[in-house]
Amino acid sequence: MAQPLEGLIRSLPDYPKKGIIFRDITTLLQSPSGFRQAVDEMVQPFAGSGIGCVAGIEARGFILGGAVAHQLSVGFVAIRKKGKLPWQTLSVEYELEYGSDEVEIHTDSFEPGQKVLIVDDLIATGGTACAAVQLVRQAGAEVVGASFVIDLPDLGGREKLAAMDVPVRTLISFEGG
């Protein structure tokens, strides 16, 4: 039976900084129940749409990406922060509250045309996840869609996917950012 994933999300006030809450999944992670259920509700809306690759951004993006991965049989890329790839890259910049950040992907990390979809624990402002899209596009490849654990949607960032076409799902939503 399916639990209120909500309860195994940890809430930290004033972290990283006074005003902010911050929603840790690491408690959602060790749950193996909740963990599972996570990653098949992530995947239930695109299987069966022929999706050839998951993309997920760093850092916790990298761990449900994978599992996200595993359950539609499909390979994963790490969309990285600027300089930790080893290879040729290609790379988004993007805005960021105060001053800008990059994001990275392998030259040759997607076929051409391939269906791709992006993961990540949260979607907040819609900045790294909106990078991410134009990173996959640039590549040559098609987001079908973006999946998440958690919306902050006074933050609108998944107005900002949709408004890029980009099919956006998330598990739990928390008002107030």
Contents of the next structure:
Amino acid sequence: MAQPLEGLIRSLPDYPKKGIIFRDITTLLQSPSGFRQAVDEMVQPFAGSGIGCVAGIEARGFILGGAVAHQLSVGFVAIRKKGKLPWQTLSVEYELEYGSDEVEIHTDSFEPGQKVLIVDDLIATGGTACAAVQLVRQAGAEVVGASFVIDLPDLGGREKLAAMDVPVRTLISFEGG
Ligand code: AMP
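The form predicted in complex with ligand AMP is what I want next, because the block you gave corresponds to the form predicted on its own; please supply it.
What follows is the whole complex; the chain from before opens it.
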């Protein structure tokens, strides 16, 4: 039976720095029924969309994305922080509140036009997810959607993905940053 997943998220005020409430999904992952429900709900709107591959964003997106890929019986591709992938890469740099970050993907990750679902634990400003969408598109695949456990709607990430024509699935939302 479906349970409210919100109660399985641990919220840590002022972590990793003052003013941030860190939304910790490790407590959700520890729950056998919570983990299964989260994966089922992340997949649900995209079942029957012909998804051929899941792309998970480092690092919590690997755990959820691997499970989502297994559920859909498709392969998994890692979107990693700069300098971690061993083969030829494409990279996209994106702005953070202070400074910038860069994510990479292997050039040969997808079949041309393959339908891809992007997965991460949380969408905040959307910077990371938008960079992931650009990478998947540059690698020649089609982004069918993006699925997250948590949305921080006040930070506007969902709208940024919508502006890139990416349907977004989130399971829980928390007000504030
Ligand atoms: P953004 O690029 O701003 O959408 O940030 C999303 C990425 O940062 C995700 O990979 C999240 O895991 C992480 N993140 C951002 N804010 C939080 C938060 N409040 N709690 C936990 N993780 C966060």
